[in-house]
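Here we start with a single chain on its own, the form predicted on its own, put down as structure tokens.
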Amino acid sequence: MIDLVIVGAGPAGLGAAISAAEYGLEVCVLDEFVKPGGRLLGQLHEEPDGKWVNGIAEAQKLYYRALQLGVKIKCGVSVYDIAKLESGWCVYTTDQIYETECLLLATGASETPIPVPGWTLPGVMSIGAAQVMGNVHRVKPGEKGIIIGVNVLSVAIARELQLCGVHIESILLPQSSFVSGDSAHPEKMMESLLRLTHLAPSPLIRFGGKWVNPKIGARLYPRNGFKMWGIPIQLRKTALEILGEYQVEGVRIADISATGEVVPGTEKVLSADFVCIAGGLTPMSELASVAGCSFRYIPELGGHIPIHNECMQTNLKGLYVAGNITGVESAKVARAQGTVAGLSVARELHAIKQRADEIIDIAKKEVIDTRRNALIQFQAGIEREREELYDKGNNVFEEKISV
């Protein structure tokens, strides 16, 4: 029986990885993708003073001090199943059956999906697949582009994909339906929007940034957008539909006011040879409600989240979760995140020997310096939202750990 299986090659899983065999573990890591890194082989960015983070890069660091440590990683390998035993889990995937007595869920996050008419045709994708095939295919997913959705997300990618080469025309928001909810209102949108005019290359824009109410905002907002990188921001226009005979060739668009409705008499096409839809991200939880976890509902960090402690424990014995599954965040806080994973694991198994509580007091410290200062914040009130639910597992962990 191996110590700690883990699900996920990202950077929670990587740095739980690595803090659990620094204490002598035997430790599994699986991906169902054909690289290690999950997240970060997409982030190539500039951060405001000036160094360049490259994902790529940092995914490799934390694969071979995960190798140097004795580490399995395997990839191109899926789990289907996880079922409690007597003592430990057991893990069904492509390659085998894995029994082992911690196991550690970081499935990450997928991207949510908006039915825009016309989304089925050549050259439609999600921000995270033109993501991909810029930064870690080197591939350019088009010359002309048009971003349907304006969250962290989508600002922070049309950068990268500008730097690329790829021209982005505009990013705008989804037409109000059931389906788009809050992602089609403007004044949500500008919401999201301020949290990002720290990173704005003019300094009037980040001053005014911390000072604008986001309902006054959105109806002062000009209809054209304010641009960042050259880039239009414009939460006050919608995409009605995606055009093209046989490939994307242009958006139907048009002006909307404050309340999201549409302003009769303003349709217009905008060119473009592809076009992304950023809908956000959902925690990836699939696995945890299969064995068994409890969960709440938080919008503040993505969506349904199984419910843990501090420590990175479920309800359940032996199972741990970190990283986006966790809620949505950084990939800097879900490397901490693991690394109080793994530190959890080697102490439940003991095989921390000495100061145990203390060295994982340190890590949970870390995790929130770094919350702290993170550069972005996918959402506004995660720290609150995270002390309330680290108080609900800590409750549930007094009550009863189930067995």
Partner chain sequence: MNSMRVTDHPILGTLENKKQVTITFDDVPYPAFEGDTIASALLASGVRTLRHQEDKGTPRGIYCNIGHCFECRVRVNGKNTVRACLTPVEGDMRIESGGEL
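So the form predicted on its own is up there; where is the form predicted together with the partner chain?
The following holds one chain only.
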């Protein structure tokens, strides 16, 4: 039996593998993607000091460190089921069946789509798909693209696509409908954009300074949007339909009011050979659900979260979670959470001989500090929601597991 199997080789999974292996545990990491690194691979950010953070290089560092410590990492392997054993867990994969004392789910997040008429046409893809195509596989998703959905991720990735030599014609809102929620609402989107000021220092701070109040901002918002890195961000335009016979040829758009209603007579067609849909992220809870974890629905963290405590233990013995499965946050937070999870497993398996609690407390503090300094805040209120969740996690945990 292995000490620890980790599902997901993203920053959380690799972070945990490293901290657990540093205490001598036998660790095996499984991931269905072609390379280790998870969604960190596609990331490319300019820090406020002008230095670029290259996700591929960051992922490689984690990967080599894990290998050095003897961690086994298998890519191209999908985990399709897990089951509780008398002691430990059984992990069913497309490669083989693993038995392990402890199991960590670090499966990350998936993208929430926004259905738009015509969105099944080839050439329409999620914003993350375009990011991976350009930055990881080094193939342009197209020559000229339109992004539907204005949020932290879509603006950041628009810039990355531009660096790949792709022309982004417009970033605009989806049409207000049953499923679009806030994403079609100029004021709400204004609010979320203002959280992005540190990512795109100059244009947005200028922008934010002028229209700090989202209500006023959405109303005064220039009809043709404003430009960041030359890319028009259009909170007062909406995508009505994606057009094309066999694949994407363009998007029919219209102007909208500050509250999202279409202004009659303003329709026109923009041509494009690909379209990205950016609906936000939601934790990928499927394996935790199959395992029988209890959940809480917390919109601030992106959706359904398996209940866990600050040591990343779920309400099931030997089952841990870390990274975006516990709430959508940046890669650095995911990695710090992974470190905590790895140490917690090492403590459960009595591999930390001295001062285990103290060591874990330091790692927990690191998570909080990283969160406070994160460049990208996906949502407001993350810290508060987390504290409440941990309280629940601790209660459930004491009831169910301490015996």
